[in-house]
Structures are given as C-alpha cells and as structure tokens.
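Only one chain is given next, in structure tokens, and it is the form predicted alone.
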Amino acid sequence: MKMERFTGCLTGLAIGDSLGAPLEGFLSFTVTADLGSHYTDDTAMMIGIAESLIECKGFNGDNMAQKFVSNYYKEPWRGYGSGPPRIFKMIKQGRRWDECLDKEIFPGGSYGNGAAMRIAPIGLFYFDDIKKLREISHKTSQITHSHPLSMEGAALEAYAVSLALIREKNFIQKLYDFTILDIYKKKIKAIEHLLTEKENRDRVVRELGNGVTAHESVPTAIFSFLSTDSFKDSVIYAVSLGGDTDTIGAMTGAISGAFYGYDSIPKKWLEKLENRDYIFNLATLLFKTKKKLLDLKIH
C-alpha cells in the first residue's frame, strides 16, 4: 500500500472524467488529449464517498448519503442523471439511505453504472477483505442503485481499484473468481480475446460495450487498463470509445492510477484538473485514515 497509489487513483478518476466529459454522448470513435474545464457527478460522488470513509474511519450509510445530498445540493450543476436527486430530496425529507429509494423511481431498481463511477474509495479503503469490499460496495451502490447489475457492477470496478493497487499478476483470473453474476463473467472472457484485438475498436464495444449500465461499462474500463501500457494511454483509449465517456474514462482512470501512480499523470493534465489539491489532499487522509487502522489491527 502506498500513497502515491490512493492519490494516483482518486486523482487519476477525476482526470478520466475531465477528459471524457467534453465528449460524452458522441456515438463516433474521437481521440483527444485535451481536459474539460471540469469535472462531473462522477468526481463529486467520489468525493463524497472519500469523505465519509474518512470522517467515520470506515462505511456509515447515514452519513455517506448525507455527504451526497450536501454536495449535490451545493453543486447540482454537476451533470447528475435523473434519478439519483430525486433520491436525495427524498433523503433530504427523512428517508433512510438503505430503502432502495430507486425501485421508487425505476421498476426493480437502476442497473446504471452511477453505483461503480464513484466507487474507487471503498476499493482503496477495503483492498485487504475482499469479503469486505463487495459487502461494502453493495451498500454504497444501494444508497442510489439497488439492482443487482449495479451492486455487482460496483463490486468488480472496486475490486480492480484494489487488485491495481496491490499490482495483482492474476489480473483477469481473480476478477473472474470474484464476480459472482454470469454477465460479468462473460464479459471477462471476452476481455481477454479482445486484449489481442485492441484497435477494433468497433468489436470492443459491440462486446463490451460503451453505454450508461453497469454492465456496458464497468467491463469496458477494465479493458481499456489492461489494453495499454501508461495511464495516458488508458484514458484516452477509454474515452476514444465514445458513448458514456466521462465515466468510463473515470473508472478506467481510478484503475489506471492506482496501479501507475499519482507520478504517471501528465503534469499538463495535473495543473489543468480543476479542484487538484483538495482531491490529491483527500486521497492523502484516506490512506493515512487505513495506515492507522491497519496498524491498530497489527499491534
């Protein structure tokens, strides 16, 4: 576990957002290396989740939900779907965080991938109990999206934040043994026949996909880490794939840094990524909040 690591992913989620916002919604193939100006929905959930993780030292349903009403409502120019402020001014209303508020909205809950753009935190924060880290994500995600598509979207996108940190070998094998629904299992066999065929761009989304669920993007991102060789190139690759790019190109963006490092991000992205030093200074208290509970779990 190293800092460098928490930073590069929470940071490297933001500058995946950033680049792919600009472009989100264009159905054809665009190569850029240019940052939007600002970050969307994607970031500020994030940061809610970091927030909260670290004020309770760990999972509070109450108040992570109430991380995510107050930040919605101090910036509901963010780019948030439809569903997810309906929730939060039923949450603002008195609502419990863990009624599955969305099956209200959508016949048997959202199966968006609003669940798995956010999680990055809880991969970090729960890297080391794999039992854990899916049980955690299921809550997190249920605050907004209760479908089990979502839920389990979320699991495998948090636990490919927790096996990049560690650097996992086993990369492929591992995601395959965890997850636990057989669409997801599909999609990871088809990631590794697609890692031969990376520039067909055409049957990488006709087979994983580049859409809004959690099942046309979660396994999307994990390709475009695995496809390439610097985080640079992950994100670009991520957000060339057009459709939900912002948020495929965030998740993609969390894996991606924290295998490679806070140092792997360019400096010219660095200095244009709007709110840099409160989220670098956020993944910092983070990993000191799980050093010191790691180290109370030691002694």
Ligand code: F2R
Given for the second form:
Amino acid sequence: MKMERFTGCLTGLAIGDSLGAPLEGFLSFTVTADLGSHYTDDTAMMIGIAESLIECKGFNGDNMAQKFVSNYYKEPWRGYGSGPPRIFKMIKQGRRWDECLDKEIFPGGSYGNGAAMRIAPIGLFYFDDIKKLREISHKTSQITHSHPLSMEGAALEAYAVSLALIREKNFIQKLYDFTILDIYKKKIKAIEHLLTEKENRDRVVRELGNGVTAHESVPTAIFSFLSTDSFKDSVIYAVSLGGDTDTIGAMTGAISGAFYGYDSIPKKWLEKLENRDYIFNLATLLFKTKKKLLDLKIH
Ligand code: F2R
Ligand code: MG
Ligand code: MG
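What would the structure be for the form predicted together with the named molecule, rather than the form predicted alone?
Now the complete complex, all chains and molecules, led by this one.
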C-alpha cells in the first residue's frame, strides 16, 4: 500500500472527469481537447465518500449521506443526474439513508452509473478485504442507487481500483470471478477479445457501451485501463469513446491513477485541475487513516 497510489487514484478520477466534462454527450471522436475548467458531480460525490471514510474511520451511512447532501447544496451546479438531487432533498427533510429512496423515483431503483463513478475511495479503503469491499460498495450505492446493476457495477469498479492498487497481474480473471451478475461476466469476457480491437471504437462501444447506466460504462472504463499503457493514454482513450465521457474518464482515471501513481499524471493537467490540493490532501488523509487501522490490527 503506497500513498502515491492513493493520491494517484483520487486525483486521477478528478482529472478523467475534468477531461471528459466538456465532451459529455458527444459521439466517439479523436480527442485533442484539454481539461475543462471544472470537475463535475463524479468528483464532488467521490469527495463526499472520502471525507466520510476519514471522519468516521470507515463506513457510516448517516454521515456519508449528510456529506452528499451538504456538498450538493454548496455546489448544485456540478451537473448531477436527475435522481440524486431529489433524494438529497428527501434526506434533508429527514428520510433515512437506507430507505432505498431511488425506488420512489425509478421502478426497481436507479441503474445509473452515479454509484460507480464515485466509489474509488471504497476500493482503496477496503482493498484488503474483498467481502467487506463488496458489502460497503453496495451500502454506499444504496444511498442513491439501489438497483442490483448499479450496486454491483459500483462493487466491480471498487474491486478494479483495489486490484490496480496492488498491481494484480491476473486482472481480468479476478474481475470475472468476483462479479455475481451474468451481464458483467459477459462484458468482462468481451473485454478479453476486444483487447486486440481497441482502435475499432464503434465495436468497443457496441459491445461494452458508453452510456449513463452502470453496465454500459463500468466495463468500458476497465477496458480503457487494460487496453492502454499509461495514465495519459487510458483517460484520453476513455474520453475518445464519446457518450458519458466525464464518468467513463473518471472511472478510468481512478483505476489508472491507482496503478501508475500520482507522478504519472501529466503536469500540465495537474496545474489546471480545480481544487487539486484539497483532493491530494484528502487522498493523503485517507491513506493515513487506513494505515493507522492496519497498524492497530497488526500490533
Ligand atoms: N447528469 C449528467 N449529465 C447531464 C448533463 C450535465 C450538463 N453537462 C450540466 O452541466 O448540467 N451527468 C451525471 O449523471 C450521470 C450519473 O447519473 P446518476 O447519478 O446515476 O443519476 P440517475 O438519475 O440515478 O440515473 C441516470 C439516468 O439513468 C436512467 N435510469 C436509471 N435508472 C433507471 C430505471 N430504473 N428506469 C429507467 N431509466 C433509468 C435515467 O435516464 C436517469 O436519469 C453521470 O453521467 C454524471 O456525470
Ligand atoms: Mg458528471
Ligand atoms: Mg457523466
């Protein structure tokens, strides 16, 4: 466990988000664009998770939900999906975090990618306990996204971050064995055969997706990481697929940042990143909190 990988992961998420933000909703294209001037809801919600994990030294549903709510009301213009702001309003009015409030908006709950886009701190914090990583990923999702596709998509993204953190060699097989839903198993199989086809973006998008739902974006981010050899190439590739570019960029950036580390992120992007020092310090505190807990377990 290295601090450089924690800072790389959370900063990488914000960079991928900011790179994709000006292009969200466009079709696939060659990326020449630079970072946008703001990150979006993806990073704002990741910050809420990290703040809560640090404050509570682990998962606390009430505290995390309150972080989401207060961060949203401070900056409601960050481009949130349609569901979460309605849920934040319900929580502000006294509803509980674990009532699966999204079921009152979408039948069966939301299967949007809003749970997976923010989950990276859970992958870092629970990297050493796979059972807990899934359990806490599901609970963290449930605050706004209780559909099984969303909860499992978030767990898969968190697990990919944890595998990147330890530089796991058998990445694809581990992901395949981890996931409990057939739709994700099928997409992970597709990742394997698409690795030699990455320039055929139409095919990648057709088979993996580039949309706003969890199952059409989490495997795409994992593919963007696995099919490239550097932090920079992975996020540029992710964004070049079009569609939900900020979110696929954010999820790719989190995995790549955990794998390649903070120093691999291009300096000119770091210089332009909004709230760079705050995000860096948050990742450092998350690392120190986790390290203290690990040390207590050992001694
Ligand atoms: N909201 C956006 N982008 C819109 C443009 C923003 C613009 N640039 C601006 O600045 O204002 N991006 C963000 O939203 C996505 C994450 O969304 P989240 O948090 O999952 O929201 P929600 O509402 O829960 O789900 C998203 C949509 O998915 C469909 N959906 C989900 N569950 C469904 C169900 N059970 N049945 C039918 N449809 C369902 C709906 O269309 C939801 O609106 C990220 O891209 C983030 O960047
Ligand atoms: Mg966004
Ligand atoms: Mg998005």
